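Consider the single chain below, provided in structure tokens and representing the form predicted on its own.
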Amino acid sequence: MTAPTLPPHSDPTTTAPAPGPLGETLHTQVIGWFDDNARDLPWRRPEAGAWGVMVSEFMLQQTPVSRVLPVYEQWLSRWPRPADLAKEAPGEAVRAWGRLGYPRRALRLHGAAVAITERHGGDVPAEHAQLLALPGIGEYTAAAVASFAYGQRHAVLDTNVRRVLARAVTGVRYPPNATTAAERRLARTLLPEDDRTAARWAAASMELGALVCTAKNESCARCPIAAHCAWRLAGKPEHEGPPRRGQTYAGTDRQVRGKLLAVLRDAHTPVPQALLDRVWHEPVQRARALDGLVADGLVEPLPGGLYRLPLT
């Protein structure tokens, strides 16, 4: 089994083909099965809204979802809407980010939430292009909240989307490294012609990608599209590709800025280096991460040899 033969698409929000007796025969299989087996998540229902979309999308961005239910559920207790996190400082939102990751991501959403409570009257815009054009808000984020949130039709491409067409249309084991110009154009062939449905078949096979297609340790006997798999009915062959990396963490800059962020996140007045100083026994390092905080605009420097999260 091979990919089907694609047409050039240059905009992502083009109509693209109808997706052909394949496309179809996935569509039914995957949301058969994501109907019964679909996570209760919080930002799934009807009363999260666009916001807890978006607030969901940030958060899940290479983080998994048992660390981000709790956080999650804080952020949207204390700023149920846009306008709320627009009215409190930068800082804030970076201290209540806690130990997700990847802290500039607080950052951006908080620069999303100024951008819509100015641009749109505190309410996330439906519109595709309105979404791209905030700040922090890229193709993916775009599409997924205009889905998610909104029920449009849009190629939502995600690792876990990824990794099932690569396996189930393309019949490779995993995916580029980065998203290429062919993978979306394969999302774009095979998304659902009505609007409901497309909405549907990208929470559905994201869903597929993380409970049963998984990166390692794929369960093949569970998964509704089986028959129709690529890379399995070719035998499974090994990945001939880059060597895939995993992340380290132990000893990186990324250790040491977060031990220096948590030091700041837990203090309500400047921290002074002395105190910063005692996070890490490198100083060489330990200086290169807080320069790094402060360029990202996640470390305000004061005088007199003190830190805080930002207030602007």
Second form
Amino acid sequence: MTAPTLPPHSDPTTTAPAPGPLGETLHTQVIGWFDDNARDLPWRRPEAGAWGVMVSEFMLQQTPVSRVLPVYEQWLSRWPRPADLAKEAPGEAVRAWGRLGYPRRALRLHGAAVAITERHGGDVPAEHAQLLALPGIGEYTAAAVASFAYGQRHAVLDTNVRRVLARAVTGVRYPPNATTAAERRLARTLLPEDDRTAARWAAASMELGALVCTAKNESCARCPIAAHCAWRLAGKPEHEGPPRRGQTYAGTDRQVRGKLLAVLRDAHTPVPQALLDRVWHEPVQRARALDGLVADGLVEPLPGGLYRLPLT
DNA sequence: TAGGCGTGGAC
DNA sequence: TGTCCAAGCCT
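Can I get the form predicted together with the DNA as well, since the one above is the form predicted on its own?
Expanding to the full complex; the earlier chain stays at the top.
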């Protein structure tokens, strides 16, 4: 039997929607693969609830699953409901965040818990627009929580799904640097009609990108839609266009901020300036990094040249 | 909209 | 070793 293939979309902005039968083939095969290969992750279990899903989504932003797992377990154990976290000082959230990286996420998650407690009676809202209004929740996370926690029908367009669609449908190795309107349109076009299948498709296509259709060393031999993949059928052409933006780190303010915050996380009493000065030799950059942390609300300055994680 | 924002594992 | 990468958000 010959499986249908997806023609490359030379211009996804103007091409017609993908045909229904083909989309159904993709859904069936990717969801079938997911049924056999999905990882058993704690936030996918029913007992995780919407709060567990939401916490996991914050932690997983730009952060690998393996590093999230232990922090997630401790977090949910300590703060099983949004109101539990809302009662804490924001600095405690930053401390519990540990070395997950991007600690502003901890501050925003705390802020979201406060907003949920004040505006939504302590329950994670189910409406996409209400989720989007919470701090730290953007287009992706709102769709993910609504889909994974509440079974709704949303295009869940993360980096994994974008890569899967770029390859399988558009026929290129990598998606654009920033999410485009064409990608959103394509994702909506491919969304299954009914809520339950759409939610399943969202989780399954993400998992395929995370485990098989990876950025490097993709494993087409294990891919359930390899027979339809436009990129593979085109001979897996190399990436064209502007180089993908790399992240520099060594010597940046980010590195200095990380070192400063590490000292404050480990301290349970206010820290004198002199102790912070030891993390970085260059005084101008050091001061700029500390000022930035204060401006972001990650560090609270006290009289007498003392600093601590924020109490309010 | 391009760039800032942490951290550590893989190759 | 250095480079790339990991379920983004915000300004």
